[in-house]
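Read the single chain below, which is given as structure tokens and is the form predicted alone.
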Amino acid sequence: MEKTITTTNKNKVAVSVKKLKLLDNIQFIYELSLARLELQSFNPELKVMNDFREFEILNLNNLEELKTRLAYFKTVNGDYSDYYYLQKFNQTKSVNQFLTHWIYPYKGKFHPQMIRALLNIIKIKRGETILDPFVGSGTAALEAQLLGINSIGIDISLLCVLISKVKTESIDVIDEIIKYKDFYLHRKGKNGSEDKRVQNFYKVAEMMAHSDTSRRGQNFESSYLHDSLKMLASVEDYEKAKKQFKLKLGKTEIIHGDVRKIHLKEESIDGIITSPPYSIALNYVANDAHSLQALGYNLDQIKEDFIGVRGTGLDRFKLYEEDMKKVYDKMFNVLKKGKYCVIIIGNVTFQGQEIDTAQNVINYCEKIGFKTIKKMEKIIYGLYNVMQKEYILIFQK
């Protein structure tokens, strides 16, 4: 499409105008803001149109890059985006739970689109490395992998490490997972696989069955069979998507450990995206007690290791803040100069009083040398009525 514009000397110049349309499921203001920011990160001149569902951009030459990288856009100059197609590889009824994203019902997980957009906004390139010091269920690691970005994910919870590894590593051993399916599902055959990644796959299916039994009262054996086969179909989807879009996956390293004590090389990380544990809104030990116990954890013992869980009342907040300051120090230390750190954090209400956790994070991060680039508000739902909104904080070292 071309438009004719008139310059100051009254010469007519043909300008190529490209249109981009948002995905149909985009509904929140923060998503529109992220869509605009990720588009701006590729430096186009843009104009919002059609009730905020379309954008126009002028004279942009990297349309193919936009088509392969953008998170919130359905079409780029009339062509469907890669992400639109990737979301179709989906064994669930939720648009956000495509590929292996859905595996394990982990509370408080990221929306994949948000992470992909943030990777674009902070300009992480293929082959660079991001860090998520609280990897949780591995959403950031998986989204980085899809974009050819390397990632390091750390978590104190062995359950989180297990889930994150299965989401990102199972594609490498899909043939082995299928080969030993009868052994793990029907106990046919003498031995299981010696590959830890295959063992982990069926271990997570077992954890999901424990969750179904504990939370929904479902039969363990039938749930285990159903979840295993659904997981297998999702990994097969991932393999198909990889081949169809010629994806060169990023390298992923998932580490079981305490980020306060992990030794990473100074200024070795190209970007950080993470969400610290919500100390009052969600007790991660109690929430996944059934799975943690099945993995052999003593819940009383591990509470002292989990940030935000130890202590009671106001002491719990003090311990949380002390622990998180150590984490922010570590994050600043490992991040390269000029690079970006994204922290998604929510304020919580305790005993009727809202605690401005987000501003506390800003104050401390600026104290140790970060520069605040952006503070974006987003509404959240479902965390026991103690948290109604959270903030996307973008810092630069």
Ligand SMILES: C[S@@+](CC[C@H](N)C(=O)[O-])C[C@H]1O[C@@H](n2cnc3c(N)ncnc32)[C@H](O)[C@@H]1O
The other form holds:
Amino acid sequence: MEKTITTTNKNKVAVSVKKLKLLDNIQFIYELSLARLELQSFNPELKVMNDFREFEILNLNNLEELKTRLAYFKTVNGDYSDYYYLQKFNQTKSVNQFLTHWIYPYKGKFHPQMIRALLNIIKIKRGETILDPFVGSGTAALEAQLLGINSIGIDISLLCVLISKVKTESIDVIDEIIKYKDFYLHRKGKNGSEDKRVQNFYKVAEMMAHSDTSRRGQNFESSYLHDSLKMLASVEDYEKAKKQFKLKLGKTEIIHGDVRKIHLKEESIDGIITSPPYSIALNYVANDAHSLQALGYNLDQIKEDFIGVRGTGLDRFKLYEEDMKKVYDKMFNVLKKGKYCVIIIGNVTFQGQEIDTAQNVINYCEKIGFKTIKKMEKIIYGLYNVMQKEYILIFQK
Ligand SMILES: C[S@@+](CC[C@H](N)C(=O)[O-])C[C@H]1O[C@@H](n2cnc3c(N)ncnc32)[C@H](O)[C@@H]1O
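Now that the form predicted alone has been shown, please provide the structure of the form predicted in complex with the ligand.
Up next: the whole complex, starting with the chain shown before.
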């Protein structure tokens, strides 16, 4: 659309105005804020229209980039965005659990769309490397991979490491996964695959069946079969999407271990996006006890390495704070100068008192040299309208 505007020296000039529309499922205030911020990171000249559901931008020449990168937009100048299409490669009923995101019912997953928007907001380019020191079920790793961004993910839980690897690596061995289907699903044939990635795929299907059995009382064998086939369909979806959108996937490295003890090169990382464990609120060991035991873990032993699970009462809280300070120090150390670190964290109620965890993080991070760029409230309503309040904290080194 062409519009005429009057410039300060009274000349009339023609500028072209491009319209962008939000995806239909955007409903929370924090999502609108993130949408605006991600757009601003590409082009600062924008106007909000139609009760916040539409934006207008002036004189833009990177339309293609916007179409491929944006997270919260359905259309860019009349064309559908890549993310609008990607979300349709979905074997579940949940809009955001597309491609392999849905694999394993892990509690406390990031919202994938939020991660894509944050990658845009902190201006991570294709080929650069991000770190998630608490990678959990691998949401950040997969979203980075889709944008051609390399990532390093760390987790102390072997279950999380397996899930994250399967979500991001299965696409590379899809033919082998299919080839050995009869062996893993029906015990036909003598040997399974020698490829670790194929073994991991079926291992995670097994872990999902353990979870279905212990949480929902379902039959193990039929769950295993059902989960494996649905996982396979998702990996096939991923392959189709990769072809259709000519995606050049980022490289992913998932490391098993205690982040406090893992060595990463100083100033080697272009961005950090993470949500720390908050086991006072959510006990990751108890939560996945069935699967961790099936992987051969002694639950009492691993508790010592999981941040937030050690100790009881006030002691547990103090240990958590000490452990996390070491992680923040490490995050500061590995990040390149001028780059950004995003921490998503919720306040918790401990012995009847609400603790302002977010402010504690800000205080410590500023002490070690980070500059606070943004503290955004992320309020969502879950099942039975229970309010959950978290903060998105953006720091710059
Ligand atoms: C909030 S979850 C991360 C969830 C993740 N953002 C996602 O989308 O699935 C925190 C993770 O920290 C991990 N964790 C706890 N202690 C750790 C440690 N010492 N080193 C590395 N990871 C640890 C837990 O296993 C858990 O997966």
